[in-house]
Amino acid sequence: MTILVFDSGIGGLSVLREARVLMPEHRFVYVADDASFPIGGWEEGALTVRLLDVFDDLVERYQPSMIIVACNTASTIILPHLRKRYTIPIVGTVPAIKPAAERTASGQVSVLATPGTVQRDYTRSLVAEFARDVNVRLVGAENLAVLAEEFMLTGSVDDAAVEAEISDCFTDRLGARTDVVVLACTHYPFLANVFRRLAPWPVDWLNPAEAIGRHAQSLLEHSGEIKDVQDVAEFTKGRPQPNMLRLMSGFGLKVV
């Protein structure tokens, strides 16, 4: 069976990595919609139309048994539309606010996301439903997804630029310090070690990738077969640069 993993860029590789460990018998197709990256600044109506067009094409060509939308911003917009459109399981990526509210000891939680995710009513409804007794700070990082992609490709990043993006996550209210930061963009886990190094105090950086993989696994039957085809990746902007090709090869993906 084929599992389609979609992101606006290459951050969704953090979800793909976990899903492949849990479901190695399935074929994975990773799609980076780099033609729309970064998507945080898109108007919602225009983004919905674009994403539906992209998914219609992908579903027709690959006939997947499941779609994983490995992008928080896209998920907050497109999941209801996809579930109405297709009969296959659709797994989204939404801010892990409920587990963060359950984990916090100080009652101070931050959600580090793209501006698009922060602005969505869906995100605020999660806070209202699952974190009523917790102080949740929504932090929209303008440039962090781009910095994460640069880090993935080059192995280096400007510490000052990253620190400026994450500094608003940390609050100290009469000694009650932020103790959980939700990584609400699939790009961000690749910078987790940088975050830990730059943080003013230790916090739990909550990465939902493994939970997404487990949820996806629960929706598909284990075939017991060993796949005999290579996992592939495609980019909506066309064939990427050599450094991107090397990164994809490192993840065991052939770019088509």
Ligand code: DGL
Second form
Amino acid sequence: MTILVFDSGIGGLSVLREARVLMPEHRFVYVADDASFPIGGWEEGALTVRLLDVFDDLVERYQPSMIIVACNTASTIILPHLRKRYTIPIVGTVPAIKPAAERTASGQVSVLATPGTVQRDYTRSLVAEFARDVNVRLVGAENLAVLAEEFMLTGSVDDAAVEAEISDCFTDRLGARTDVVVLACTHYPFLANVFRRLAPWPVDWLNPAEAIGRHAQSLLEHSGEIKDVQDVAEFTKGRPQPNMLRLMSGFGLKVV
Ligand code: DGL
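Given the form predicted on its own, corresponding form predicted together with this ligand:
The next block holds the full complex; its first chain is the one shown before.
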């Protein structure tokens, strides 16, 4: 069975790596819509049209048994459309507000996401439904996905630039400090160690990737067989630069 994993860029690899560990018998196709990256600032209507175009083409070519939308920004607008359009299971990646609300001791939670994700009705309804008794701060980071890609490709990133993007996550209300920060963009787990180093105090950086992998696993049948096909990656802009090819090969993905 083929599982299609989609993101605007290479952040969705944080979800792919968990899903592959849990479902080694399936073939994975990773798609980075780098022609649209970053999508965090796209207007909702234009982004919906773009994403549906991309998915229609991918579904026709790969005939996947499941789609994992490994992108919060896309998931918060596109999931109902995809579920209406295709009959296969569609697994989304949405801000982990419910687990954060369950986990916080101080009652101060921040959600670090793209500007698009923090504006979406979907995100606001998650807060209203699951975090009524918690103070949730939505932090829209303008450049963090781009910085994460830079870090993934080069191994270094400007600390001051990262610090400027995450500093709004930390609040201290009469001694009640933020103790959970939701990583609500799939790019951010790759910067988690940098975040830990730059944070003014230790917090729980909540990465939902494994939970998404487990959810996907629960929706598919498992044969237990070992696959003999190569997992692949596709970029909508065409063949990427050598440093990207190297990164993909490190993930065991052949770029097609
Ligand atoms: N990885 C995407 C997410 O989870 C966002 C990256 C972008 O801005 O394109 O929201």
